[in-house]
Amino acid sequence: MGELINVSALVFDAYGTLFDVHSVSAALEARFPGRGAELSERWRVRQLQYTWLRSLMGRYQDFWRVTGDALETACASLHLRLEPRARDELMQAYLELAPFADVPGALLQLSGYRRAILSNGTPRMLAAVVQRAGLDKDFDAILSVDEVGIFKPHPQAYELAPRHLKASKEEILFVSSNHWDIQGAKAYGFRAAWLNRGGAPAEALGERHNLEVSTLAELAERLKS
């Protein structure tokens, strides 16, 4: 754990890194019968690679526009016709994603550092989400990329914590099941954690994380070692 010494803060992922983002299959299952499973992976596929397309392209639209033009998308992939109202309820879905069941435990155990959230999701989305599991009193800063206009892994959106936080890159770990976002806060300067739940390989993209770990009560176990 010597690459980790002197960290004095964490900065988490939310979106499949503290909330899981297939808890709309159930609202989609519904609406589309058979094909929820299906339609959360195309949704979610979508979502990412629109914030990163606008990125390059530098259409910056926030991301709860970039959240719904994806569903679009991705139920046309599918051949499913999206009604106005069932688009409005499942976007209301996305607003009250579950987190994954090691959070706040895992977060309670880390409480002697300085915590914050840094994600592509817009100040509304993420309020909505850490409010409905309870978790405001858990982040001492809760940062969203609209402030500078451009989504991770920008270094732009980066610079976000320790510009909050006050602190240096090199006293911050940065925690996210996304390797992408791994790879990304790496290269901007920062040590990462990858919170790799399902056993995924690493990205091929020249940066190695500090620590991986498969729950976030294995990361609290190794910060204490």
The other form holds:
There are 2 protein chains.
Amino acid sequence: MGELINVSALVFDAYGTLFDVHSVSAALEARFPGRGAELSERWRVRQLQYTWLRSLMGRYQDFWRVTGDALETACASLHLRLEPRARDELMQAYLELAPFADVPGALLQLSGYRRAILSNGTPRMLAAVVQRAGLDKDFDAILSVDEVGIFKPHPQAYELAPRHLKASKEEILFVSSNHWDIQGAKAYGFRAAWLNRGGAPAEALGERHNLEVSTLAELAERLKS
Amino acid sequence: MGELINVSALVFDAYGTLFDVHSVSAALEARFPGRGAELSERWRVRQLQYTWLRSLMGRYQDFWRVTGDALETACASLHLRLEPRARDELMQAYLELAPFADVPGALLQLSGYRRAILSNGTPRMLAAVVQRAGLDKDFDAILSVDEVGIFKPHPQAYELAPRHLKASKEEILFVSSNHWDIQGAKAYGFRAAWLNRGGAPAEALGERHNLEVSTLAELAERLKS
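Okay, that was the form predicted on its own. Show me the form predicted together with a further copy of the same chain next.
Then the entire complex follows, led off by the chain already shown.
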């Protein structure tokens, strides 16, 4: 763990890392019985693709807008009709995501570090889930890429963390369940811990994580040693 | 068609637009019986995602490398073992793609325009499929984003066409079967015709195509009127 010796701050991705998007799938299944899993997959794939494509095209729109657009196209791709009321209800699910069970305890164990969230989500979206989970006091900063108008993995998005935390890149350990996000963070200059909750295969983008763990509790353990 | 009145050059995307990637799926199915379709989908999704992610991260590698990386990760995600010989054989399929049946005739009908290819593919990959199809003389230029080291839909990729064709943006009609590529081209400033061969739903990236056709023959017809 020599390369993590200078780490003084932990910066967490939000969706899939701290907050479980499974409840969104459940809402989709309730609304479109038998199609929830497929629709959830298509929504998530497009949500991410639209962030990358808009960033490359120089046509930023915030994550709330992109998430709604992705939902509409995902439904259209499956020939599912999305009524305005269903749309509102499904979008609402994004404001009510629960944290993974290991999050509150691990954040407490990691309270010796400065802790922040760095997410594609809008400030409003992030505030909603953090408050609902009662985690307001566990973070020194909640950073949204909306401030710079470009999504991860562009370096300008990651640059928000050293700027707001007044820390050097090398002092920051970035934690995400998305391996592409981990590699973006490494390319930028952070240390990075891949929270591989589901045993996903590594993506091939030319960068390596410093650490791989399967729960946040395991991360807390590993940082102690 | 008033907005197309000044068009003097047609710029075509390659994969899925002029060249049919179906033969790649067939090679996958032969190698991994019963898994070809799923593997093909995963390979293609990752191939594109890696071009976008590497472009955003500032970590360009050429399309041959990205395509090979994507194949390996797609196989790993399905727990399929990829032997070096199978890898070579599947990659080779990319150098032997056939043009769609309507391509040679339509290019002839469109010979009153300057015509070019603008693709993510490397010069070697593009030369291989164009020569094999006997289309060398149908194009004034074969342009690869490899020259600028960033993939579509970044504006620098599209900018290759006006530069090499010595034409203004407004004189160029960009043709692609990928709706995200069409919207990238529009954001850059081209006119754009969406060749929607499969009746795909529109993607929501904030730009509109000037024209939608289902075959290249239909495009030739529409440009005459």
